[in-house]
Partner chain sequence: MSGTKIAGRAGVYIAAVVLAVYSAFPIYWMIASSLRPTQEMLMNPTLIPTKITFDYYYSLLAQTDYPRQFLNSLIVALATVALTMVLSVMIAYGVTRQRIRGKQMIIGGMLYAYMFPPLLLAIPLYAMFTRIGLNDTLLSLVISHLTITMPLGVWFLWGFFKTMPFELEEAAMVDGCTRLGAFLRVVLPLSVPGLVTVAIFAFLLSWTDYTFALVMIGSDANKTVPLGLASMVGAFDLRWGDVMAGSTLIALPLFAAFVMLSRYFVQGLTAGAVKG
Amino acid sequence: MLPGFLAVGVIATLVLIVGPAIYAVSLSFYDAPSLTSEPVWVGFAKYGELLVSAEFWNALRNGFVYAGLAIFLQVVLGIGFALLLNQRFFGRTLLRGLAFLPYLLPTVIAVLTFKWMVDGSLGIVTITMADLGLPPIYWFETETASMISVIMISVWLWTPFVTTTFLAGLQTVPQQLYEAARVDGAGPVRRFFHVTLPSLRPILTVIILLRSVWMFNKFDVIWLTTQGGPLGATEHLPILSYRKAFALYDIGSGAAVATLSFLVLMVAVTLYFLLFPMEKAK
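Would you share the structure of the sequence above as one chain, the form predicted alone?
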């Protein structure tokens, strides 16, 4: 018999996670204009429609572009900031606290702040670019600029989390390894690639995995900035699922998009673990 606390956890998981997930998947096999209407069984018809539609493959491609570039920048900047904040200097504690500040901001505040900064008439970025003689950038009106905008906001918001995680990892690297590397004549670059980076490998593996899942499913930043536009340039699978279900009133297609997104992530995570297996505890 399961212990009491374990039984509560199992029941809570079944009620709050497994049950809704099964219900959502089951909706993808029906045609229904709302959650309260009488659904009509259509089998795999919704999946067939999606897999031959250009908007699904466009959303899938946008999801990989958005998540891939955002994660790459977060990891590179996160490691760089962590190395800087790991040095001894006056005011290091204060700077560490300030560096974490963007992660504490609500997403809607960060998005509104970015919009004000790039406003076409009053934004500080726009005014600065004009003073430098640079041409204006229409951040949310062109396809490339809109994708860059949502990536920049995501990097600004979540790089502090990555920085803090790597900074915690740097505290655990034995100093004897650096001293031995110095004795062998290794410079800063060689010490980074031969001591620091291998020591951070377990954290790097987990960070990339978590950020990949979170960014691929990220909804709020894109919805608050472009809502998937212009012309679907920033529409990824979560936005497409929402639009299908709650704007076009096609619950079955919305659930099918969410299910396919889940399957894509499952395949990606499985491949990731095959390529980068977690190290066993010694």
Contents of the next structure:
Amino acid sequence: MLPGFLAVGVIATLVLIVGPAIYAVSLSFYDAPSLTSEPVWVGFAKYGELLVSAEFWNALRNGFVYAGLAIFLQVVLGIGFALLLNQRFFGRTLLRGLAFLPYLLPTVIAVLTFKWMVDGSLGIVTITMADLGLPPIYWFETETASMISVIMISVWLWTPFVTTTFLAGLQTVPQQLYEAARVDGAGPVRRFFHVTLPSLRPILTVIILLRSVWMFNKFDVIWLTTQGGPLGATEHLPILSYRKAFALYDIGSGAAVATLSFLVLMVAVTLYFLLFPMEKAK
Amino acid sequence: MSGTKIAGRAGVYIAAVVLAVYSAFPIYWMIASSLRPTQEMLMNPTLIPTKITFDYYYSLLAQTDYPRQFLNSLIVALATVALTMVLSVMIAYGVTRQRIRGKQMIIGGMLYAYMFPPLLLAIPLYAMFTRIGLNDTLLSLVISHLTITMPLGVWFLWGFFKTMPFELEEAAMVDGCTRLGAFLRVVLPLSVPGLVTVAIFAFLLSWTDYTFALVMIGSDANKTVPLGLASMVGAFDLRWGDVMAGSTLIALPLFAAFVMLSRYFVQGLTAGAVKG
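Could you give the coordinates for the form predicted in complex with its partner chain, as opposed to the form predicted alone above?
Zooming out: every chain and molecule, the one shown earlier first.
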């Protein structure tokens, strides 16, 4: 029975993941204007074109800006929310539930609700800002505002992941450590930096790693919000890859962008492991 | 109570209110907008709808493809959950109990599968489906969702089965069970919390997916709700009431499930390997 189980597993993994990944990399060496036409071997030509193009470097830079800022805000806010939700107060259980809700929403809904709230004439944010005498913000029309918009939506959606994971971690920190720190005269700030953070370092290392990988690969928020615009201001590697493969019908280039973005991520993750070695799981 | 203590308590409650508004207001506004009469929406809207109407729900269900898309989403998500469960249980159990070389590679490979950009899998899968004529089918969507949910399931259940003592199955086998019998009667029932967690996250991933659906599905008849809602905004003049009604309908089952199963959600999150 066990060998049978494993055989099914290995076959499923090969068919679903390993095979397609290898196929994707091999597609990046071909020129194929459609999926039915005969592909032509072009070697590293697609990579060469990409590496000298401004759009590739623009997408790479945007990807780092988007992922970097979104992760930073998620982690800082997430830890802050977790510390708050760890206090005793009336309605804490309800608030823990509310704070988790955004995480359950499909990206599409978060984006549509955001678009509705900032709608040019009827959106609640637009109306409120006008009532307060503030100048209107063109959320998707200017380069900075559109980057801020996609980051805001991403932070709202995925901060609950950090909050909940960190909150669960907080409950594992031995209370005696806090008592000891208190006896030694440490205030709340010092207790946080000298007890909480060191105790939760392994959890934090994993949270940041997972969130970085996901944010770097995240396609749907930006596609649904700005499609990479205006003028490429929010175009990152996943958008570039999709645009090449499915809008410009250059499958080879699309696959090459996806392969390059995987390589960038591998290098980043390897560096991360060198800087913050994973402690052995308990 | 001292002055600083009272100030501290007040600070906690102010922060709690800020967090509640930040997290819940957009969701509240989505639901409120779906229930508000049109003329109220076009004027300065009040915070609470003055009159409740189900018009948008009616027009959404009666005049658009939404019911069909909802059914498509449900079929895809349930099929994804079922296949994920079977495959990941088999692999995870096999890996923890069989002595073979290279099993670290299988588990390690599952972790690396997380780092694949979705498009690194979507492009070749789409190409393969086109060649074998499976493109633009619900099945193609189920297969592509499995590329994310299966590694997740294996990774999670591997940790779960690993901690389960061998002696339990051995005792059952001494009592005359076959290995399959011991597995079905002893191991699986004890794994229910782990199985529920994997099922929830597989459902969540499949139910909320937009990226794979965008690549795989072309025809209106096979669209899932996320794809259908997104194209609704692009297509006509903006019918925000309908869009918010559709959004509410797809979000509410998730909230209900969360209330019932919140224990498992937290367990799954802290296991560290879930939805991106």
